[in-house]
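There is one chain below, alone, in structure tokens, taken in the form predicted alone.
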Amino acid sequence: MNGKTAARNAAHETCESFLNGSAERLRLAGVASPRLDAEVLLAQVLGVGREDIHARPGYFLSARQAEAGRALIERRSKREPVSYLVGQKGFWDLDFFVTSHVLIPRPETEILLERFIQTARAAETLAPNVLDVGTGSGNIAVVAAREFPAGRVTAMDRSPAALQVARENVRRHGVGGRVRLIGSDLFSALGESAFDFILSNPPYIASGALAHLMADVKDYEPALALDGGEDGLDIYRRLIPGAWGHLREGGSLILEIGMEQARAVSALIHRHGGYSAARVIKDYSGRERVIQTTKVSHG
């Protein structure tokens, strides 16, 4: 078929049309959901929401819009993630702007920002003085920042191209002037700085378990990002007492953690000696998804 021929056909592809075909395309290379995923790319070229194709289903796309479509499609096919082919993710109330640079933000983290919230509002502080560890597309520290306008929130990640990404998002959601974004191995930039909160997502994929994902996670998240080494720990024994030193006594510390995780990182809070017992809170699944403890002692 000559570049003619493909063109005349592509104008007379309806949006109904191309839905149908890439649809199919995605089914038959294994994507959970096909049809969702080709309206939501389909969109993007459009630059219009998915409402507005239900609404004209019969609308003809141009040959580039036909084009530009297909290449989405068939980079979705080999399982790239929406979510960088539209370089944005919907968290919280939110559009966080994306790139492979950083893990794409999950409704799982919700559940740490959540407990957050509850333990601030519920200490009466109004203004409290946060640091996330690992913040990669800097979901976690914005949100902090947003829900509280008094506060201060300093957002740390050891890949300059994560910065850059969290960078964009803080100007994005406007709160520049109350996060300080610093390049740091969990503390090593940090000086004698104290917080009331230390919040964090970190990577606790056991360094086997990676090539067992999901192709979309595996073949394109940041490893930097999900790989906690040989039992999944790695970070979180040098986080869980480097934390301590930047805590104010009563200040909570926050993480995430992976299934099956809970046991272990509360034993190594209770090493430690210095904070209190281990609480584990569930997420809407029941699984064990964040852990919280609080400085207590001088260890």
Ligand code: GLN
Contents of the next structure:
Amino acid sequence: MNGKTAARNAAHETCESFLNGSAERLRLAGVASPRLDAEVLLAQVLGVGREDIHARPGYFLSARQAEAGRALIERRSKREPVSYLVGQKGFWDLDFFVTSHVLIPRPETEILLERFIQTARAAETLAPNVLDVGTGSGNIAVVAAREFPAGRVTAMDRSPAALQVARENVRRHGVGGRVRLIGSDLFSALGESAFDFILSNPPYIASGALAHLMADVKDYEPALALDGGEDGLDIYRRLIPGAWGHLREGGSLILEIGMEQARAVSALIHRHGGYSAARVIKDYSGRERVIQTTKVSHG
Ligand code: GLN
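Having displayed the form predicted alone, please output the structure of the form predicted together with the named molecule.
Everything in the complex follows now, all chains and molecules, and the chain you saw is the first one.
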């Protein structure tokens, strides 16, 4: 097809024909939800919602729209995540800005936040001082700050590029005055402090398992946010003792964990000696997902 023919065909592309062709292209590329992804990407190009596309399937795309749409479909067919292509991901009741410098927020992480909120309310700690370790997009920090309008949050990440994304989300969601962002490899750059809560969704995938993740994840999401070392537990080994030094007595440590890690992480907590017995919380699919403990004094 020469350039002229391509332009003419593009000019005659409707939403419906674009979606049919694109969904087929994505299906052949092995994308899990081809039709949905094509709709989301086309809606992005047109600057409308998916429902608007459904309402006007016969709408003719301009040559420029068709071209922009094809470019996004091409990237998606190489398994670049939709969230990166559209620059955002819904989490809790908010839309978070994301780039490939941060992990895409996962619904499972809402379990961690629910535990935090329940624990703080039950203790009537309504102005909690919260630390989020490895904040990434800032999703945990932002939700924590919004759920407790009198609370304060410190969010840390070792990646400067991730912190910029978190900064944008903090601004976007109006919690800039109460969320402090710090560039820090775990607790290294954090001064003296006694937090009521330390929350973290650390990297917990075993290095050897990274290569087996789906292409969308392993080829596009930051290894820094995923790689937990040889057995996936490296960060917990540093995080659990480190957090103890930054919690007040009675303060809570709440961590997301990977599949099959509950027993090993509970053992790390037990062996430390300065924490209460660990409690394991399951997600909605019945998987052990979050671990919670309280700082007690040593010995
Ligand atoms: N806190 C972010 C999240 O839960 C990032 C976590 C990470 O990068 N491991 O999505």
